[in-house]
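In the form predicted alone, a lone chain appears below as structure tokens.
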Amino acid sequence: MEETTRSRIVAAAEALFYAHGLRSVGVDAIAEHAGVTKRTLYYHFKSKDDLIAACLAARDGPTLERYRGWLGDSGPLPDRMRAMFAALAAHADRPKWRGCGFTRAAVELAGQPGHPAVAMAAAHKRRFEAWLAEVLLGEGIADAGLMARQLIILLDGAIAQMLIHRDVAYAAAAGRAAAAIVAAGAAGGTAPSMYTD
């Protein structure tokens, strides 16, 4: 009964948290959309901050399945880099789409780098990154943590392009572009270094 509760709550907030941001949603709002006491939620949670971690936290591995999903085990990896970007602009075509809940959690918080959100929003980027590399290897593309890295950064840019804008084009253009490094790889290409000397 308790984790019931407790899901009810984490449910009810990442909601609201999704919907309006975290500075503007208060405890007593929360409480009311679970249906729970504000003094049932401080039981569950010691604090704000500690909820905000905890809706994260539920979230890191759906989101980490949902891209899975869409990027799918089979065919040639451009081809499946450009699906998934496909995918996220028809995620992201929809009126109540709000962008990366992780990403607006560490934006939002910037002025607080110990806050528990920010370390849960950090530690959702590094693993999904790695989740990337790994693909990239079993792929038996060279220097994979780079390559990882530059995907990555091309589809945190589309969201954040695409929230901007509210243009599915830009995931489209990521996606392209996307596919293009990876090809480059799959054929015995490098990663472009994202550094100078």
Second form
There are 2 protein chains.
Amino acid sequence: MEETTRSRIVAAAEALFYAHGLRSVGVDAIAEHAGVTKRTLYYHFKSKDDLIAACLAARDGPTLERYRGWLGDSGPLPDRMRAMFAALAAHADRPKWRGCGFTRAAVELAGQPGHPAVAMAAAHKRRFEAWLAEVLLGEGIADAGLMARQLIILLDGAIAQMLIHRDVAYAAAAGRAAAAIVAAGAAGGTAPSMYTD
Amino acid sequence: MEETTRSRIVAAAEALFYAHGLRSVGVDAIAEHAGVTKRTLYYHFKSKDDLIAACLAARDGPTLERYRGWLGDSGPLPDRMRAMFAALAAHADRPKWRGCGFTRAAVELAGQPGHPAVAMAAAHKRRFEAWLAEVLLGEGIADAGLMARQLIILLDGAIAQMLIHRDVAYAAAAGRAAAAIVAAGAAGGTAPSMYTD
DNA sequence: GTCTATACACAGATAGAC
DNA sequence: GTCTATCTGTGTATAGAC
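Taking the form predicted alone as the starting point, write out the structure of the form predicted together with the DNA.
Let us now look at the entire complex, which starts with that chain.
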């Protein structure tokens, strides 16, 4: 991974956007932190919106890999779910933590549904949900699609509450719910009664 | 509820902030929509941040009342939960819907933890969670505190996903999880095995 | 590809008259 | 309490030299 000018700009922008939000950060500050001038920044990116989208694109893979590591690949699924939420809690228990950058971008740009960064955020969440469904399917769970949705809802919901209250206890509550959901799904067999109404 | 100048300003600000976000909206636009000048706005509010906090304060009660109505007060609890999430889905299925204003404010101001609006958002969520716990306790559920947390996590998580994907189907998935959780809690009696690890 | 310098709009907030 | 007029900083983006 070579240290190109472009990558330095993206890295600086990522850090500032995550710390202070999208609209709070000006391109002047980004250029300064990257050690370039504004003109150079606008040589590599056609607009600030373009740069924002590039930042999210750069975090897509790494974020997914991080959660893969947290979930692990061995042991009973309910335990793995609790472990994932526990790792999330530990991760969130740092002063510089500010929630999920994708969700935050989508929220801050909620007034501009056509924004490229919103599309990037949606694509990331879609990939995340697909990964969860794949894992559940591998465990022989029938309603993997629905359950994957419920899990990502619990994840994003817990992250939101942790951000609002600055209390990581919400992750544990969500982890328990997640463990209960996958346990019920696995125990119920092909069509768990809990999820059919 | 008399139509004071102050209330007109708050109403205009609410609408604009909800539609476009906090930082995207300038005080000029708010004053114009309220039919007053900027100077009058600054007579009633000492700063834009102050006005933001006032907007959230004005939505606290009405928001809670809306959810009270959606949950209802009769019938089996799992059905009421599904009904609440179904009502949320119907509410979210409108072009002008932009998610939860409290969560959005907390997210957009994540870089300023001391902001009065962030405190307001946290207070609202705390009240919401307390209301849920009260309802669950009234139904004789033992772990009402934990379960209320899991429910508000499901609500905010579903809202976030609906906002990102513009797909109200997430509310139904969350509603099923909520129904399963309260059903398991009620069936399990004083200490449901699902929630003790 | 990177620089200096700048255009131009708009931000939040205030002075002082009435 | 509400107005007109304005101050000052900052926003994104660009012109043109090297």
